[in-house]
Each structure stands twice: as structure tokens, then as C-alpha cells.
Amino acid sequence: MTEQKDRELYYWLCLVREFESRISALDKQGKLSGGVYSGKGQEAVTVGFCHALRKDDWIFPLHRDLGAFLVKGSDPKRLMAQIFGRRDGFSKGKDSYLHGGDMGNGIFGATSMLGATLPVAAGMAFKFKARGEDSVAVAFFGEGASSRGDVHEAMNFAGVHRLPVVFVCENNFYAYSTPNNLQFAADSLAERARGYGFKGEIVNGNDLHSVLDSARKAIARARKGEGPTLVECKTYRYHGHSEHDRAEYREQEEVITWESRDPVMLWEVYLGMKKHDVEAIRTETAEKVRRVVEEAVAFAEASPPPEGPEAMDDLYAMPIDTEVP
């Protein structure tokens, strides 16, 4: 990997981390409306998978996948405006960040029923196959969402029709406060792929190299018509389920152990092993991402809130026949 690519990936990891940290701070200041679900600690998963995608590929992120928006091409300013619930956000202030999508960049908005977008991802992949397009759909979900029936239905349908879709499980070991041993009896979620007739694999979700390698192979298989892949990324969220969750169900030693496997720190170790000037890169990148986030916050704060009558806009598609009222 070239030094330019090394630096680019480090930039994305740091930008996502800084965005997450700033949003947590803004939430504590009472400047945001709606829930905040930090993905701090899980950056390698979204950076690794979305970095390998093309403009015409589609992703289906969840509430903890802010990084997916940034790496897939969303404007940081509009993303922040979406989080603030302002008119310049993707949905003009109607939805929280959780439900906002960015259709121009191939990002489908999620629902509160986590995992419910997987059938939509399978449908998108079915469209790609039916039209002979070589685009790919990537659907993110958590180990808790894997217990939902529509997740099973999406994977079964995708397996039967060998669809160009990659199912990415962000297994952070807790579905809110429910640990894995109370969520499923299998040793891993990746084992389920065999029952659907396609490949499943487990990846260290904190190691960006491992995620990049798995993403590249899974996306290539899908693009060549070889069917879906289920990738289970073992990772960890540093914060609770949401900013109001103190996560007292976790032992402090467990949190510290996972923080010692931090994806940003691991990439810095890699940069150092390649004889790059890590301190200089860290300083330069920190200033760059700080500037991007500061500009995004300023843009969001300056963006006006939506007006009441606007709540009824964009509820239905515009009629093709302009003569029809």
C-alpha cells in the first residue's frame, strides 16, 4: 500500500472519530434533538467497507454508522445539518440522523426497526441483477438485529437468487445491554451463512487491514455474480447504546481491554512500522479533520430550522403528468 493510501485511510479513521466525539459533546450541551448513538471504536468497519465501493454502489447503514456516510461521499456540512435537524440536512429537518439517507451518494436511510433495511438491500441487489448492472449493495446490521425475522428472510432470498449483496454484521457484543450469550447460541453469526447457501467469515473489526481485505473479496465476489457474503466483524463500542446509557452492565476491565485494541491506534502502529513520521502525520491530520468538523458545525448552526408547513412537503413523489394536481 502506498504512503498516500496509508494517509488517506488514516484521515478517514480520524475524521469519523472527530465527528463522533464532537457530536457527543454537542449532545451534552443540549444542542441536538433526538437520540445520539456513538460508533466510537467501530470506525474500521465502515471505513474498510465503504472505502472499497464505487459511486453507483449502495449502502444501508444503521444508527451507529456515521462513518459510512462520510466515506461514501456525503458532504460533512449537510450531514451535520441532518444531525442538528436543520433545513439543509438530507431530509430538510424532518428526520433525525438515524433515519436520514443521502440518495445522491447511494445511501439508504435506516428505520428504527434495526435490520429492517436488509430486505430493502436485497431488493436493491435484485434490481442490479435483473438489469445486468454490476453494482453492489452493502447492508450493515448488529448482532442484536440478527435475531429479527426480516434479517433471515433477506439473507435467504439473497442466497436463493445469488444476489450482489454483502451483509456486514457489526458484532459489538451487546444489543443495548443484552450480551451475545443471551442473543444467540451459535459460536458465531458467520456460521449462519452456510444455511443460506453462501460464504460467511469472521473478521477482526478493529483491524482496518483485515476489514479492507475481507471487504475487497466480498465486494468482488458480488460484482462478479458469485452471490452474497456474510461478514461478521468483531468490534466494540466505547460508549453505551446511546449517550443516555451509562452502560453499567459492562465491566471496566472489558472496556479498557478493547480500548487497547483501538482501530486508530493500531493504524498509527502500522504507519510507524513503515517508517512514516507518525507524529507529523497525526498533527497534520488532526488539524485537517478539526477544520472540517468546525466548518460542519458552523454550517449546521447557521442553517435555519424547518418551517411548520414544510412538514407536508416531500411526502409523495411528484406526478409524472404535470397536469394531474
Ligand SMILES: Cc1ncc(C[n+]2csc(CCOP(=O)(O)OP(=O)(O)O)c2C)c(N)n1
The other form holds:
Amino acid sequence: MTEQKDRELYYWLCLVREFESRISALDKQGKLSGGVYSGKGQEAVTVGFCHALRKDDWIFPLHRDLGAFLVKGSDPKRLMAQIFGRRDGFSKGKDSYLHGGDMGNGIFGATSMLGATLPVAAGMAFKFKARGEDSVAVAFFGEGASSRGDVHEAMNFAGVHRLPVVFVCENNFYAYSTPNNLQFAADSLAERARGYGFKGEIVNGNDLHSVLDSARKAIARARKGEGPTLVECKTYRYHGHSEHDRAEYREQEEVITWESRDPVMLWEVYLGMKKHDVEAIRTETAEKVRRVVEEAVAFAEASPPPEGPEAMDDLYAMPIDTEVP
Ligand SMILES: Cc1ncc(C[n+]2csc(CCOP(=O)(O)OP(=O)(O)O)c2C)c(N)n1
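Form predicted in complex with the named molecule structure, per the form predicted alone context:
Once more the chain from above appears, this time first in line as the rest of the complex follows.
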């Protein structure tokens, strides 16, 4: 990889982390309404997959995938306005940040029902195939969501029709407080793919190299018409389920073990092994991402909340003036 690529990927990892850290702080300051579901610790998954995509590809993020918005191309200012519930957000302040999609950048909004976006991703991939387009759909979900029937239906349909979709499971070992051994009885989630007739693999979700490698291969397979892939990324969320959850169901030793495999730190080790000046890159990148996040917060705070009558905007499609043949 070129030095420029190495630095670019580091920038994305750091931007996602800074953005999420700031949101957690804003939440503690009481400036946000709605839940905050930090993906801190899981950055390599969203950065790795979204970096490997084109603009005309679509992603289907869930509640912990804020980083996916940033890397797929969302304007950080509009994303922050969405989180603040302001008029300049994607949903114009009428929605919690979780449900806002960014249609212009190929990002479908999440639904509250876990896993319900996976059949939509399969449907989008069906459309790509039917129209002969070579775009790809990437659906993110947690191992908790994997227990839902929707997930089975989406994967079965995608397998039958060999659709250009990649299913990315972020296995962070807990669905709220439910650990893996109470979530599924199989050795892994990736092995379910065999039952659907496509490839499944397990990836170290904290190692950006492994994620990128797997993402590129799965996306290329989908683009070439070789069907779906299920990638199970083993990773860990540092925070609780949301900011109010102290996650006391986890052992401190376990948390520390995962923190020692931090995705940003691992990328710094890689930069160092390539004899880049890590200290200088870290300082320069920290300044850059701090500025982006500062500007996003200032923009969001200056954006007005929607006024009463706006509550009715965008609720119904306008009638299309068509001539009946
Ligand atoms: C069908 C459904 N059941 C329960 C919930 C409540 N809920 C929201 S997030 C969550 C945990 C999800 O865990 P997982 O899918 O592993 O994702 P993670 O939060 O670990 O990223 C739960 C139980 C929900 N939103 N939808």
C-alpha cells in the first residue's frame, strides 16, 4: 500500500473515533436527545468495508455503524445535525439519528427492528441484478440481530438468486448484556452461510488489513455475479450498549484484553513498521479530525430545530401528474 493510502485509512479510523467520542461527551452534557450507541473499538469494520466501496454501492448500517456514514461519503456536518435532531440533518430533525439515511450517498436508514434492513438490502441487490447494474449492497448487523427471522429470509433469498450483497456481522460478543453462548449454539455465525449456499468467513474485525482483504474479495465476488458472502467480524465495543449502560456484565480483564488489540493502535504499529513517522502523523491527524468534528458540532448547534408545521413535510408523496394512456 502507498504511504498516501496508509495515511488515508489512518485518517478515517481517527475521524470515526473522534466523532464517536465527541458524541458520547455531548450526550453526557445533555445536548442530545435520543440514544447514543458507541461503536468505539469497532472502527476497522466500517472503515474497511466502506473504503472498499464505490459511490453507487449501497450500505445498510445499524445503530452502531456511524463510521459507515462518514467513510461512505456523508458530510460530517449534516451527520452531526442529524444527531442533534436539527433541520439540516438527513431527516430534517424529525427522527432520532439512528433512522436517518443519506440517500444521495447510498446509505439506507436503519430501522428499530434489528435485522429488518437485511431483506431490504437483498431487495436492493435484486434490483441491481435485474437491471444489469454492477453495484453491490452491504448490510451490517450484530450477532444479536442474527437471531431474527428477517436475517434468515434475507440470506436465503440472496443465496437462491445469487445476489450481489455482502452480509457483515459485527460480532462484538454481547447483544446488550446477552453473551454469545446465549445467542447462538453453533461454533460461529459464518458457518451458517454454507446452509444458504454461499461463502462465509471469520475475520479479525480489529485488524484493518484483514477486514480490507475480506471486504475487497467479497465485494469483487458480488460485483462479478458470484453471489453473496457472509463475513463475521470478531470485534468488541468499548462502551456499554448505550451510554447509560455501565456494562457490568463484562469482566475488566476481558475489556483490557480487547483494548490491547485496539484497531487504531494496530494501524499505528503497522505505520511504524513501515518506518513512517508515527508521532508526526498522529499529531497531524489528530488536529485534522479535531477540526472536522469541531466544525460539524458548530454547524449542528447553529442549525435550527424544525418548526411545528414542518412536522407534516415529506410525510406523503406528492401526486404524480401522469397521463393515463
Ligand atoms: C427485534 C429487536 N429486538 C430487540 C431490540 C432491542 N435492542 C436494540 S439493540 C439490541 C442489542 C443488539 O445486539 P447486536 O445485534 O449484537 O448489536 P450490537 O448492539 O452488539 O452492536 C437490542 C436487544 C430491537 N431493537 N429489535
